[in-house]
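Okay, so here's just one chain, in C-alpha cells, the form predicted alone.
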Amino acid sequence: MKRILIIATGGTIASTADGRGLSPTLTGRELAEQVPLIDGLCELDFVQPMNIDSTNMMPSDWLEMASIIREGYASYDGFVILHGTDTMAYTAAALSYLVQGSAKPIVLTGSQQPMANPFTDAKLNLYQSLVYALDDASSDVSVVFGGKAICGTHAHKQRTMSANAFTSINFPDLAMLRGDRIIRGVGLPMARTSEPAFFDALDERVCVLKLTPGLSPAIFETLKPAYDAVILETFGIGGIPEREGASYEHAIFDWIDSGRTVVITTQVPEEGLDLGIYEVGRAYAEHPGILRGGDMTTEALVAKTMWALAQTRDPDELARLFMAPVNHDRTN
C-alpha cells in the first residue's frame, strides 16, 4: 500500500469560526477523520509544520515545506499539502522552483468553505487530491481543486467564493477527476523517473508593480531600497507608456543599470506578452538585462524570479535559469 504525506498548513479548509471570524484550528489529522471515504485509500501520516490563514503565508514557509519534502522524499509516494487558497497558486510555483523534476506528486489543495460547513468542498478536495496523488501517472507539483488537476506553474485563484476557484492559465488542465475517475488531457506528459533537483534558498527582494495610467516613472527609485527586482505587469501585449517629462525607458535602464533585475509581463492574464509588435515596447525587446515572462503567470514569476536570483547574479547565467522551463512554466 502506498504511503502519502499530508503537510497540513491551515486555510479555510482548517477553519472554525470564533466570534472574530473564520481562523484556522483543525489539524491535518482532524480534516482527514472527517472524510471517510479515504480510510483504506493509503497509508497516511501527517505533519503540521503551520496552522495560518494564507494571506500570511511567506518565502520562509515555502521553504518549509520544501524542506519536509526533501527529508521525507525516500519515504513516501507522494505528498498533499492542505492550503489556503489565497496564495495557493503562489506557493504551488515556488514549490515548483525548490522541487524541480519530481517523479512523486506533490499535489496542493484546500478550501472555499470549511471542513464544518454543510455545503463544505472541501471533503471532496481532500478526497480527489489522495486520488490524484496516487496514481502513477501523476508527478511533480500541481492543484487539484473542483474536480480538475492544474499544473503548478499555471495556476491561478479565478473566483472568491465560487467551488471552481481555481483556472490553469496560458496550459491545458492535466486531468478531470470525476469521482475516483481521473481522466487525463490526451498528449500531456506522463510521470518522471528521475531524481528530483532540490533548492533551499529564495530572494525575497521581488515586488510586482503594475502599470496604471498616470503613475510615475519615479516609483522605480522609490522601490531601490527595498527590492532586488522588479515584475512589471505592462498594458496589453507590451505597452509601456513613454511621453515627455515621465520617462520609464530612462527609470527601467536605470534601474537594470545599478545591478537590479526588471521582468516585464502583461497584465491581462492570458496568451502572454510580445514585446516586438508595438512601437512602445519595442525598445525594451533590446535591450540587455530585461527578461521576459512570456506567457507566464505572475504567480510563477515572482516564484521563478525569487529562486532565479538566489542561485546567481550574473546577468547571464540569470538569464539561461530564468528561461529554462521548469514544470511547464512557459511555452514561449
Ligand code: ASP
The other form holds:
Amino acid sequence: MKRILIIATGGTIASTADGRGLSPTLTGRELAEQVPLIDGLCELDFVQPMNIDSTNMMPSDWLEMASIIREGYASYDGFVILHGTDTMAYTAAALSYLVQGSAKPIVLTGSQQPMANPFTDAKLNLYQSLVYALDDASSDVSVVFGGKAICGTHAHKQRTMSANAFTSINFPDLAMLRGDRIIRGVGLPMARTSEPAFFDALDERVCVLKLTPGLSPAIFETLKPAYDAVILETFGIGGIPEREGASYEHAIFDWIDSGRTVVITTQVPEEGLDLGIYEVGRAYAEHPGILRGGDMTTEALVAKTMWALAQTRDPDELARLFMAPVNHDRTN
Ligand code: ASP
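Mind pulling up the form predicted in complex with aspartic acid (ASP) next to the form predicted alone we just looked at?
Expanding to the full complex; the earlier chain stays at the top.
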C-alpha cells in the first residue's frame, strides 16, 4: 500500500469560528478523520509544521516545507500539503523551485469553506488530492482544487468565494477530476527524474511593483534600502511610461547599474509579455540586467527570483537560471 505524508499548515480548511473571525485550529489528522472516503486508500502520516492563515505564510515556511519533503522523500510515495488558499499559488511556485523534478507528486490543496461548513468543498478537495497523489502518472508540484489539477507554477487564485478558486494561467489544466477518476490532458509533458534536486535557500529581498498611471519613478529610490529585485508589472504587453518629468528609463537603468535586478512582466493575467511590440517598451527589450517574465505568473516570478538570487549574484548566471524552464513555468 502506498504511503502519503500529509503536511498540514492551516488555512480555511482547518478553521473554526470563535466569534473573532475564522482561524485555523484543526490538525491535519482531525481533518482527515472528517473524510471517511479516504479510509483504506493508502497509509497516511501527518506532520504539522504550523497552523496558520496563509496570509501569514513566509518564505521561511516554504523552506521548512521543502525540508520536510526532503527528509521524508525516501519514505513516502507522495505528499499532500493542506494550505490556505490565499497564498497557495506562491507556495506551490516556491516548492516547484525548491524541489525540482520530483517524480513523486507534491500536491497542495485547501478549501474555500471550513471543513465544518455543511456546504464545504474541503472533503472533495482532500479526497481528490489524495487520489491524484496516489496515481502513478502524477509527479512534480501541483495544486488540486475544485475538480482540477493545476501545474504548481501556473496556479492563480482567481475567485475569493466559489469552490472554483484557482485558474491555470497560460498553461492547460493538468487534469480534470471527476469523483475518483482522473482525466488527464492529452500530451502534457511531465518532468520525471529519479532523484529531485533540492534547494534550501531563498533571497527575500524581492518585491512586486504594479505600475499605475501617475506612479512616480522615484519609487525605485525608495525601494533601494530594502530590496535587490523588483518585479515590475507593466501595462499590457509591456508598456512602461516615458514622459517628460516621469522617466522610468532613468530610474530603471539606475537601479540596474546599482547591481540590482529588474524582472519585467505584465499586470494582465493572461498571454504574457512582448517588449518588442510598442515604442514604450522597446528600450528594455534587450537591455542587459533586465529579466523578461515571458508568460510566467507573478507568483512564479516572485518565487523564481528569490530562488535564483539565492544561488548567484552574477548577472549572466542569474539570467541563465531565470530563463531555464522549471516545472513548465515558462513557454516563451
Ligand atoms: N485566509 C485563508 C487562508 O489563506 C483563506 C483560505 O484558506 O481559503 O489561509
